[in-house]
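A single chain, nothing else alongside it, follows as structure tokens in the form predicted alone.
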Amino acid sequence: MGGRLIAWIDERFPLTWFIRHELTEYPTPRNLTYWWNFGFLAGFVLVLQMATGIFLAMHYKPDAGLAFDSVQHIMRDVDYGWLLRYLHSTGASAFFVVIYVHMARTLYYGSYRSPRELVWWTGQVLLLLLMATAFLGYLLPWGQMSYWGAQVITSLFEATPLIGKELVVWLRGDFVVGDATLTRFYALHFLFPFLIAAVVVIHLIALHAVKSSNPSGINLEAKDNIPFHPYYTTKDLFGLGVFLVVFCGFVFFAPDFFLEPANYEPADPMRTPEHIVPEWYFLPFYAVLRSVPDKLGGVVAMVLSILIFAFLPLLDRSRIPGGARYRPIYRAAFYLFVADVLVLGWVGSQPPEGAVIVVGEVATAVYFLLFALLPVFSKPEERWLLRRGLPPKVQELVEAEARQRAAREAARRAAEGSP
């Protein structure tokens, strides 16, 4: 009966072909490591967040007078409501952990370079949507830190030239963060995950069009690829098991680890918390914001610190594949960048006083300097590596790309010179 049903569907929709082409028989490099698991983990956490969010929305009240109490109702009165809430709140942090590691792997192995620029850029769109969704959801518990965090972040839009004040009122729906703000943030927080899911589909289509990268950076021959199933489905499921052990450890034994204690107090517009901080995954960018004395300059620097990742395929001019694996200068810059981001995260969590201000300014300068130096050192590093000698396969690939580039340039010039 199942076979007849599948045959009936195949006559009307290429289901079997789609499963074979995009999943089971999808050709995958045989040398992928567990660092490639994090894309699958990101998809799993997205589904978890959407499922728990839908059930939480059934009991949550997007009303300034009821929101805080409705969260307490979910925690105390709804069957397994505490589990849904902790899965959702911990899942938000887990989502950013997975995404940041996924991005770090892409940076380390240079997987953002040709021909995978569109894969990288759609990934950056996903990051922006994820950040927006997290910010919108941060207000919903209507606690002290949620309220004042939204008040501070929305006020940053006042720095927009000419229309700053009108833009802030439009975002809040009022002159201050209030009931109108909560209602629209709730609606958008519910909508954005579905937009994320749509962009994920585009991201995967772009990935499957150019195929997955691998640690060597060399596009393997067809004979060196293996089917995605069962080899990598098994590997992904093992990685998922390890992830769930750590994730459930936080959910059941330290559910408040990523939550601010001030958020267990109802929002009070008349009482400002002593130190307002965003969630941990925004701290590096918050530190960049605070490190620039001018408000408009700080906002521009913070936005640029996120958007600058999209320019990496244009900034990295080296033709050496494999990212940091074969490039010692790039590898040192990568590790320095990771350390700098961690320092910025610490700076963002501290009150802006004393030595913290100086450390934040230096770390911010280093952050942007590394991006600025990438096009400067990438070409000299490439020439030095070519003179020094690379593994035969890598050397052959670089020389083949150079010949193809020269042939395309010659063809272009011939076309321009023809009548």
Second form
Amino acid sequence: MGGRLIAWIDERFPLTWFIRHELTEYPTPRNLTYWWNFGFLAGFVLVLQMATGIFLAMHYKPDAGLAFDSVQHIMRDVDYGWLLRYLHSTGASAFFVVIYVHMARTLYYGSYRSPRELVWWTGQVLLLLLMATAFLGYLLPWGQMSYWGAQVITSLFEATPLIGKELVVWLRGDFVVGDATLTRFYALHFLFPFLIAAVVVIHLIALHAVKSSNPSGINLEAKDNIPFHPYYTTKDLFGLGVFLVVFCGFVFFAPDFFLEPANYEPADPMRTPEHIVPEWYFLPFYAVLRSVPDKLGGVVAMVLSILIFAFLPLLDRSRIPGGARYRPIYRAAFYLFVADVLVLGWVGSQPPEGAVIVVGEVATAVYFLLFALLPVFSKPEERWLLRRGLPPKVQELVEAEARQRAAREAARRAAEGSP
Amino acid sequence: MRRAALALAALLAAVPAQAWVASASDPEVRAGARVFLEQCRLCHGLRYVRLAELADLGLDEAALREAAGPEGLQGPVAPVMDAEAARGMFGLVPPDLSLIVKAREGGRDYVRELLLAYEQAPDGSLSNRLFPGIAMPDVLGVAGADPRARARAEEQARQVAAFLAWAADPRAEERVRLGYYVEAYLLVLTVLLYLVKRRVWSRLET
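Having seen the form predicted alone, please provide the structure of the form predicted together with the partner chain.
Next comes the full complex, and the chain you just saw is listed first.
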């Protein structure tokens, strides 16, 4: 019966083919470490956020007069409302933890290199969508930090030349953040996750076309690839278990860990909090914004500090695969970059006074310098490493790629020569 | 396996939820509710707490009914003094305290210490170490109190802080209790998933 049903479907829809192609026969390098779990975890958190979000939306009121009360209604009166809300608020932070680790792995192993540029660029789009969704969602509890955070971030658009003021009013729907802003942020916060889900599909199609990178940086032979299911489904599920143990520790025992106390006071447009800080996951970029004295310059620097990741496949000129694994200078740059981002995060959390300003300026300069120096040092590093000798397989790969490039070049020249 | 499950259950029973959060069954919370109704409620309300919930804490229902407004016990804990009178007396409307423990860095300890931070200056004027210029009077009579009165004030401050911690998060006890079971379940599940993963991967020749 089941077999006949499947056969009936298969005549009309490639169900079995799809499961084989994407799961049971999808070739995955067998040497992936647990750092390769985080993409799956990000997918899990996306589903968790959408599931809890739908149920929160059934009880939440996107109205400036009711929003704060409705969150307390969810926390106190709705059955397991506190669980939904804490899963959702902790889930937002978990999403960024997972995504930042996912990105750090890509940077460390150079997974953005050819031929995976489109995986990396669709990931960049996902990062922007995630940041937008988190920012929109943070206004909804309508607490003091929600309100003033949105006020500060929307006012950044004032720096747009010519139409700045009009643009801000258009975005807010009012001259200040108010009821109109809350309602539209709610509508968009509901919409964006569906866009994210769509881009995730594109991200996965791009990934499945070029297959996963792996810690060796070498394209493994067929015998070193194993089917995704059951090997990586079981490995990912075990990783998910570990993730959930930590995640639920926060949800059940320290749910306010990622929340600002000031956000437990209702939004008050007449009273500015002493110290406005964005959520922790925006702090490094916020520090970049504040470290540039000019307003427009600061906004440009902040946007660039996020978008600059997209340029990595172009900035990195080394032909040596495997990223930091075989490249000592790149590895040093990677660790310096991670440390620098942590310093920027600390700077973003502090009031901008005295030494904090200087540290912020230095850390911002280091941030951009590391990207700027990548095209400068990657070629000499490559030459040095080739002279010094690489593991035979890596050497082979680099030479094979060079041969391919030369052959392509020759073919192109031959085609041009005989019109 | 069974022994491990029993050990886990014993561990769960040994860790009381009260160690983490303000529990509705804690006598300190109940005592704090009484102090709140007698003293704090003159000026401060708890808009997210219903009087009926205080009855559930073990407060006398008849007394609560007397304090109730038109909505009866289903109404919120409203301040005795209305906003206008308070503004006339203190120059501002005293804040609602439902979420004060969550809204302040330091939470419950901050509330307790603030209540005890009143001092009498040599010229007889009253001040608060933690909140200079506070409009709230020294309700517990801390400034210039003799050791016995001081001890009494400290006890009441602790009780009120415990009560307000409960009021800010009345589901905390339920949350922590459920948390132990969730974590126990997840730990067992994760160990099982690890074993499954190992068994599946053992099929690969090395």
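No experiment lies behind these values; they were computed from the predicted model shown. The term rigid core refers to the maximal set of C-alpha atoms that superpose within 1.5 Å between the two forms. Numbering follows the first chain given and starts at 1.
Checklist entry - Once both forms share the same rigid core frame, by what distance in Å has the CA of Trp8 shifted between these two forms? => result C-alpha displacement of Trp8 between these two forms: 2.5 Å.
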